[in-house]
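Only one chain is included here, represented as structure tokens and corresponding to the form predicted alone.
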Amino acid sequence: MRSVEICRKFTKHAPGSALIKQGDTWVLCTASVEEKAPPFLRGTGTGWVTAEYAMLPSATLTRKERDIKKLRQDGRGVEIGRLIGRALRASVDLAKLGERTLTIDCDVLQADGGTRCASITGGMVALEDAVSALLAAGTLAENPIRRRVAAVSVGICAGVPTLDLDYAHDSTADVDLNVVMTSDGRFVELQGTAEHEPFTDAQLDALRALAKEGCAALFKAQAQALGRDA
């Protein structure tokens, strides 16, 4: 496992913000909030949390354009947007949460491998404080924070069943598998590839256990950034 800082309260005017370092990859992760539901949530009394993943043109040794240079969304910040969005509702109890929509941005300041898992483990810590200034502010009559997400990689480098992989081995693994769980110990969503030899049901199980070891040190991280409890 690479170290792991999160810096809480990073920027001034988010309601909640985090920056996480994971080795070399850091990620800035920003929680905004709108006093409205999307169109498919309104009148329910229900909200929802939504995210969005982008890297900066410097994030990696090769510039990366901008998306605005483009003329759209890249494909890759789209499809890791959603699965942000996805974990962080795991956590929440979306109708305690009034109709009203809580954005988290992850910015990717610099990548060094897991730039997906880092931005749902330091968007939770984000979306908590969000959700700590809500109810603070009396807008929140309860908390809807149900538990904690953290995601961390995984995979198999020469053979090797490995934790927390940088971009040298991610890129040269031979089964790659990102995995986002819940800290009451449940799974939310498991993203696996053989990217050469199709892996087996002992490699899987030993991928899995290797996850979760990884993820209870986040929690753990997150509990320190966050000066409480899971």
The other form holds:
Protein chains: 6
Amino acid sequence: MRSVEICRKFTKHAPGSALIKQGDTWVLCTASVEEKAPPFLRGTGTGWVTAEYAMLPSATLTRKERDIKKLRQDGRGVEIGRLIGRALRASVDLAKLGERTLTIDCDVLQADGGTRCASITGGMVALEDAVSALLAAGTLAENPIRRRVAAVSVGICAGVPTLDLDYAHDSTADVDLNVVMTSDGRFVELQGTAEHEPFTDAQLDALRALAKEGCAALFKAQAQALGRDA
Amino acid sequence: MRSVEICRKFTKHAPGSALIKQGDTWVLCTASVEEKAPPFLRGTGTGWVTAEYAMLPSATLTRKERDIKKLRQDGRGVEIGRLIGRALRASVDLAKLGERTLTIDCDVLQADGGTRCASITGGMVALEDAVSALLAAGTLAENPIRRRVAAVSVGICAGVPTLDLDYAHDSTADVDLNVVMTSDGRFVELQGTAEHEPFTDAQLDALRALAKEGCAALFKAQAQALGRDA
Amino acid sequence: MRSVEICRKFTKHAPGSALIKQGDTWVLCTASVEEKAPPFLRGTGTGWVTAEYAMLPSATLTRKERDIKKLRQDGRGVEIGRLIGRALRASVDLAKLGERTLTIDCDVLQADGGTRCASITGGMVALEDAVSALLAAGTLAENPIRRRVAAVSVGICAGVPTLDLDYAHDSTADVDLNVVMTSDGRFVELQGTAEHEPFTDAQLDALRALAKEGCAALFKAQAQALGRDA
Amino acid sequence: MRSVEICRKFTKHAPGSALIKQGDTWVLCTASVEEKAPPFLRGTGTGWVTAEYAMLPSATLTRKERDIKKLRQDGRGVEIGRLIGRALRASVDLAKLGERTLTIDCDVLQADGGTRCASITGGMVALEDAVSALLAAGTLAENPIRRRVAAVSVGICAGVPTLDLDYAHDSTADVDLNVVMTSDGRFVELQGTAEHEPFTDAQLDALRALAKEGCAALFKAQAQALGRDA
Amino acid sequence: MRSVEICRKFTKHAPGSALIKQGDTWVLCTASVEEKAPPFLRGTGTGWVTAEYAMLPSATLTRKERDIKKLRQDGRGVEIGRLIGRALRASVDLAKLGERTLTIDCDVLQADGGTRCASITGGMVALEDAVSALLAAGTLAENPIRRRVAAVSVGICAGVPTLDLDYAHDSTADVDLNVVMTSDGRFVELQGTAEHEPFTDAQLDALRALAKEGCAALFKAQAQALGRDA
Amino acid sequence: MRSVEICRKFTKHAPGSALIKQGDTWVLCTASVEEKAPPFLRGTGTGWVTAEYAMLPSATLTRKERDIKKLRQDGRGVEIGRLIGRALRASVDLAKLGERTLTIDCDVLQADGGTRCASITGGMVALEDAVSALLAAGTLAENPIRRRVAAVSVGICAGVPTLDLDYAHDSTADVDLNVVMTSDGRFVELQGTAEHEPFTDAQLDALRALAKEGCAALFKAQAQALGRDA
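What would the structure be for the form predicted together with another copy of the chain, rather than the form predicted alone?
Now the full complex is given, and it begins with the chain already shown.
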């Protein structure tokens, strides 16, 4: 597993901000608060957590054109943003959050595989800091965070179950499984794909075992960055 | 499990066309052939399979505005189209397909849960018919289809593992797992989500067992519609 | 004239729904109700009827790319949607409808000429069913439908006035005239085009006579589907 | 009928340019030449005539927002542009034009009813000047213009058939009929609409007679501006 | 300096309207009033002046495609519209204007260099007429206009400081400086660009002196058109 | 003047990359190379330098919605991107660059005033590194860089000419002047704006003197980061 560093409070304007460096994958995760809920929740007393994921044009080996130039959000980015949002919502009691929206922006400064998982792991830290700010300001009376989540990608590379795929591994893996977990070993999201050769029950079992190991390390990195256990 | 009916050759212009009715979920799946590959494959001799998923405005309980009115493809639709494409690509040897593109259009006429899975199951039939047309026309000399895929959604509803969720079940399930399988019991794609309560290894095991049952029934429906086994 | 079949209540969610099959032209027409009027009518007590027309990608001989992929609604579709809307508004007393909007969605499942006219004829059935639902629910106290409308295309093909053009006729016709009529023989809309050779008064007279015949048959098909005369 | 003034060669860059003033309706019509045909005609030796119609924001009583601000071309503008294009194509032998495109831009500087018809009448003059320039330059050896077209709107206002509707008449008319004619009294396009009360054969006959009168006056204005008969 | 002609009250619907002809550069400037301020000013009692700049497709030597066809406002047009808005805002006391918006539309009918400056000079006249209409109607009690502004482009062409660049000069100039001034000789906006050879203090001094001369002539043309001094 | 730090080679994929920190304004500037020129330069042997400017959503005090969500590039961003491009083009001999495109991406990670100027100063470093890479690889035989440019904002705050405005100063300044200079004291671009009170010749003179001081410091920072003088 690649080394993980979470630089908390990286920028100053957003109430939560963390730069996560997992090997050469760097994602700036920030959490902003808006004092209203999306339309479908108005009047319910319940809040929302949503995420947006994007890459800077220079984050990849070949420059990636900005979405706005094509007037179309990159399909991969849409899919990943939705995954991050679902994963982080699982960590928050939305009723306790009240009618406000937390937006987690995950902007990839440099990509080397595993950006979606790093976004979830780093986004959790930004989210927790933004919630702390709301608690400190007295806006929230009770902590809405129910649990921490972290995510890691595992895959089968040249027949071997492998943890935390970088780009070189990811682009040649037979199976790619992204696993979002809680610190008590349960699953929040599981996304496994085999475009080439389908995978077996046994392979899935091996991969999820490996993912648990990886997430354990990530929960430690989160705790260290935040200065406290979940 | 809901009754499944696959009306093959439903419309006349596309070389492959199937209306799949799974309970009150109806999806019109068609397969079209374009005699060129996407830019990233030009000159490689390799082809591509891609999918698009959309709902008619009247397919849902409340009328859903058309994407073009918002100038933005619905994020859920983007995510589902990408899933269908990945799933169906696993059934085709793209090198044998040659430099052409198969587009599988999945248009939901009526939605009652499980539309993405029905799109994959029905899209497989349309795809196979389009390939048969290419073989019959002599455009293809060798069958590029490697295996059939089918998909079913399973979930935990009120604590009970449940097969083939309709909208009433889906919208209240604790866990929602979409499983794309091959007829030999392997996995092509696995997407499990728990927005509320994370799920355990044991629950995952129960759900994948259930999914195997469901897919077995779907492989039978495909074979019956196509008049032959895979 | 081609055989006409109107399958009423084809789908279950929209209050009005009809699949019209006119030869190999199939259009799914649905009518939805929104309990508010468009901005320019707010506060007037008057409602609105509008229509949207689109083709599924696989409806035509060659696959037609989705509008959303080009971020632009097809010009022909815009023009046809406006025609259908004007035609169906003529059938409704908008003041009696009250401040609500009826949207008639016309989605072409299979195209073989005459889709705009089939959309009007089938849309009338869907509209009437949606109004019946509002009357049955007590939302409306008085029936706002003033008259039924139906539409047919006529044209001059190889010098011969011809009724109900299919695609083969339509694409070679010298004049193409779309006629929207009421059951008492009056005109709601008349759209005649001669891109090649202009047409004479006498030709126009011959065509509108033919259109009356065609519409008479369509009013019968509507009455049969709805189980009652206008 | 309102007075008509056609100021030929109004601007200097486009090879054809005419400002038509029909009462208080002012439309700047210009014709530009591009030395290639649209994709669907490449390799056929045949050219194309197309039109675009737009209003300046200040052309109407209330300022009209620019299309680009809404990222959507106004549906009415799309419909009118298509009508102008069809009408002017009828005046040109596209095979004689060769593989080039004439674009007729019709920009309304001030609107007071009848802008689509004025665009056709004025656009004909711009088109003819652009063709003259191609003939003078030797680009074209033979004149591709087959006939002149002109257009007028007629309607039934307070029960009276009325010629050349201004905005005050147009907005209250029961029937609105736009008629595009050739100078020998034949029809190129006919668009009649009755959103309120359907119209009879007799009314249609009265309106088309009136339209012939109006077009005769417009053909005179075109001949005077161009300094020659058709 | 080229001859300048300002045709005031050119069109009839907008409360302010001026066609400015500076040599072969013609810009139609109109000023419209909306009785509400933009969102960021609501509740402040303060109004806003904004501008939009566009070229008709036929205004340039080669036909320029409409922005809406590309779904993207031309970057140059965005930049110029923002400049015009800033320049004209400097002429108005926004607090005295009250919570309303003046929109100055600058549509180039024919371009021959200096269109942005002509838009400002002509837009000032349209703006003043719109304000006069508000005063005459009693909507405004006090005149919010603080000063007139005018603008001219100057540049260094073949080493010579040159006033009021037409297209031939502009496209070959080493330095291009657009200067917006007040009639008391102060600057509102200064935009100097040297894409090729940087410019010196001395050159800047020579250019701004020249610009003062040019603006003096433009203030006279404005006064003549409006029939009164500032 | 605020402290300036230029972290060269900040990310690894782009051939040029610099994070410039000017006080609390942080901009990540990267330079990418594409081996083709834009269409208007094809076949001329001449290259192009272009720039794109954007802010991360969390860069500002209040979260700024992404352009892609509004399907419209922020007007201010368009204007600034064009300025950066013009400024950096002045530093390169485009003929010596050959038919390739250098794209300078300036992404603001944290904004506290002066982002456009910091983008130019930092972009110069990224550009020079990308050119060095082309020289090292032998793609370029001769160095196309003619001079370094740097930029600073100056303004009049509470009557006092002030250097290097941060957000607090910028938002209350009477005049805001952005100055792009070369190291020999000449001007590449000058943009001065007075939305409130116009400025005099004397004020302009004071501001440009101050800008020279500021740019001198920035040229030192560039030289230090690059390890060599211009």
